[in-house]
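Coming up is one lone chain in C-alpha cells, specifically the form predicted alone.
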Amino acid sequence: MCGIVGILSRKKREDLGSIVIEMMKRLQHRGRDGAGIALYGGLNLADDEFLMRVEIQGEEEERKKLVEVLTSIVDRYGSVKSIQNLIENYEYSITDFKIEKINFKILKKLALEVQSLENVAVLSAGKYEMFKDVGTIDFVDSEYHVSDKTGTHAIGHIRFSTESGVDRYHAHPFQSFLYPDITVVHNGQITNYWNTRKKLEAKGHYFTTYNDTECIVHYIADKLLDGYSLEEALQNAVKDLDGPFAFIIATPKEIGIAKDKLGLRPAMVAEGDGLFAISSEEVALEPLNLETEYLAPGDYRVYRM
C-alpha cells in the first residue's frame, strides 16, 4: 500500500525539493503513518566534512547534556564544526552536527556508536539529508522546508506501516553505514527476510531495526562493496529477494529502481529533458510531463547524472 517515488536531474535543480514534495502529495492516499524523503545535492561541504542528524530524546536539560556527550565523542574522531537545532519541542529535537577532519570510514564507526547511545538515534550520515516523521507529507514539508531545498536527486515514501513501529525512525528511507550515502525506500514485503539478514550480519552489516526495509539497503550495499554495478546487485536483489516488492535505491550519482518477479507491487518510470522519474502511480508522474513506461515483473533500471 506505500507509496514510493524517485527524481533524478542531470543539473542541480533549485525546485528539485517542491518536485519530491508534489509527487509525494499525489501519492498520499496510500498511506498516512509517516513520510520521508533522502536529498542530495544540496549540501555544500568539504571532502572532510559531513553531516550527522541526530533525534535525541527526553526533556531539555537531559538533551544539553546528551548533546555534551555527543559532542566529546566526534571530538574524538574530527571535530565538530556547527551544531543546530532543525526541530525542537518539550520532550526531542532534530539536532545537526556538521563535522569536519574526517572521512567516511571514520564516519561509519562514528554513527555506530552514537547509535549504541539510550535516548540517541542517528537518522543520516553523510553529505545528503534525510527528512522523516509520522504522519502526511504535508505536516513533514511544513516541519523541515523540503519545499525550499535544492537538489540533484531524492527518493520518497509515503507510509502505510504493517509491520514495524510507527515512529520516527521506523520511517522511510533507511540507510546502511557500510557505504556512503546509501538509501532505500520500498513498497512490499520481503519474506525471506530472516535469512537474508543472518547472511549480511554474518558478513559485518550492523541492523538497527527489525524493518525488512533495512534489509534491502544492506543488501545493495554488500553487492556495491563486492565490486557489483547497482544494474547487477538490483538484477541479483529480484533474484534473491522474495515476497512481494518494488524498492528505489538511490548512491551520490545514481538512483535505480527493481520489482518482484512476480509483479505484485507496481512501479513506473519516466525519462526526458535529463530527468528520470519512479513513481507506485501514474498520477504522481503526471506534473513531469514525461512519457511514461511501467516495469515488467522483475524488471530493473538505473539512471546516473
Contents of the next structure:
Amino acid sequence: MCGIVGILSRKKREDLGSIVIEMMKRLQHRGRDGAGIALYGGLNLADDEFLMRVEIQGEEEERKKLVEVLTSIVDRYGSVKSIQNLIENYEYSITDFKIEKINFKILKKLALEVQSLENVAVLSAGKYEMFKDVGTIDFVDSEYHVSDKTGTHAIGHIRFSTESGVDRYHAHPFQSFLYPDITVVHNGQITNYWNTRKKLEAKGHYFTTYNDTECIVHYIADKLLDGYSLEEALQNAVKDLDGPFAFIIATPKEIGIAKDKLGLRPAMVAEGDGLFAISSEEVALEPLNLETEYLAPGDYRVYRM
Amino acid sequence: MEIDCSELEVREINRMIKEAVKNGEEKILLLNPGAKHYLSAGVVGNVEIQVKGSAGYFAGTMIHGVRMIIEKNSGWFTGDNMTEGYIEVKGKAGDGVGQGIYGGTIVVRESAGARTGEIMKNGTIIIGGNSDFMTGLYMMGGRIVVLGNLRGMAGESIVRGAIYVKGDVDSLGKNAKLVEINEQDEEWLKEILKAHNFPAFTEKFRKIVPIRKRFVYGSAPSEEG
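Okay, that was the form predicted alone. Show me the form predicted in complex with its partner chain next.
Okay, now the whole complex, with that chain kicking things off.
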C-alpha cells in the first residue's frame, strides 16, 4: 500500500523536519516495513561542499579500516572536511563524509566508486540529507532526529513492501547519481520495470537495487538530463510507465507528483501561504489546514520555491 | 452527544457510536475527526451523525438507516456497500463514492474522484461538481446525478441503472450510450435536486444508459432495467 508525503516551503522553516514527521506518523497505518525522508535546504554547504552518507558494515576494527579506505578514495576526488558517525553499533555505522573541493560531476564518480566497495553502501550523495531504515517512522525519527531538522522541502515514505527486499537499501527514497539531488518516493508498482530498466541502463543509468521505485528516479533523471522540465518529465512518465502508481519527486528547488492514468493510487495536494503539500491521504494534511484537492487519474503537479 | 475523536482509535469511536444508538441517542457529533478512516462503519439505526471536519476512507461503509453529515471532505469509498440511509459530504470526495451501494442516498456538494458508483446495485448518488474517470463502472442499478462534467470512460461496462449528467462527457465506456432524458426523468430530477437543495433546473441534462442489458444474477430490476 505505502504512504507518500511531500512538503515545500518558499521560505526556510525551522520546523520542516517536525512537519514531515507528523505527516508521516499520520500515514503509519499504510505500512510498517520501512520509512524514509529526503530533506533539502538544511545543510548550509558551500558551493564546493557535498555530503556523502554511507552505511559501513562490520565490527569496529573492520569499520575503522574501511573509513581509512574511504578517506583515501575521497581525497583522490576532493578533500575530506569532516567525518561523523550518525549511528554506530556492533555491526554497522551510518557515517557522514563532508567533502570539500569537489563538484557534482566528480561526486557522481566518487559515489559510484564507493558503491562498488564491499560492505559499504552509499545512502545519499549531494546537498540534501537522506534518512531511511526499516521499521516505523517513530523508530527512524528516534535514530536520526529528523524532527529537529530545518529546511525548505522534503519528501517522505511509509513502506508496505510489495517489491524487493525489506532492508535499509530498499527503503525509499531512492536517488540517482547522474542528476544532482533528485530523489523519489512511490506508492504502487511499475509493471514495465524490466523494459524500462534495460533502456535506462543502456543509457548509462546505474541501478543499486531491484526495486521498481528506483526505476522511476532514473527515468525522471534521464528526462531532466535530456533537457525536459520536471512537468514534461512527469507528463512523459504518466504515458511511459505502466501499472498503478503515485510518486513524488524532489529536486533542489522543486517537488512534483504524478499519478497513473487509471488513478489506482491515491494522492492529494494542498497549498496556501507559500506552503505546498502532497499526501496519499487527507489525514496527513489535516494539521496544515490548507486548501486540499484530489489529484485526478493521469494528473501531475510541480511546486517550485 | 459529542465524541472527541482526537485521542481515540476508530474502533473505540465506532463502539461508542453503536452503544449510543443502542441507548436511543438520535444525534451524535464527531469532533476533531482528523480524516480518520471507517468512521461510523456498520452503524445501524435511526440516528444523525455529524462529522465536524473531514472523514477518511470508507466513511459510513455498510450503514443502514443512518443520516451522516460530513462537514468537509471524505476519502475513498464513501458509503461503500450501504443499504439504506443518507450521507452528505459538504466538500469533495475521493474515489469510489457509493461503491457497491444497495440503497440510500449519497450527496457530494463539490467534486468526486474516479469510479463513482462502481458496481452500485441501487440507491442514488448526487455529485454537485465533476465526477472523475469511469463513473458508474460496472453499474448494476440505481441512479447517479452529476451536475458538473464527467471525465473519460463514463459508464464503463454499465449493465443497469442510469447516469444523469448536466455538463460535458469526455468519453463513454464500453456498453454505455448517451441519450436524451424523457419527461419522467425530468420530473424525477426536479424532485431530487430540489429535495437536496440544488437548483432544480433540468435543462442540458442527458443520461448514460447501457446499450445492452445483460442478465445479472438475482438483481432486482431498477427503473432502467
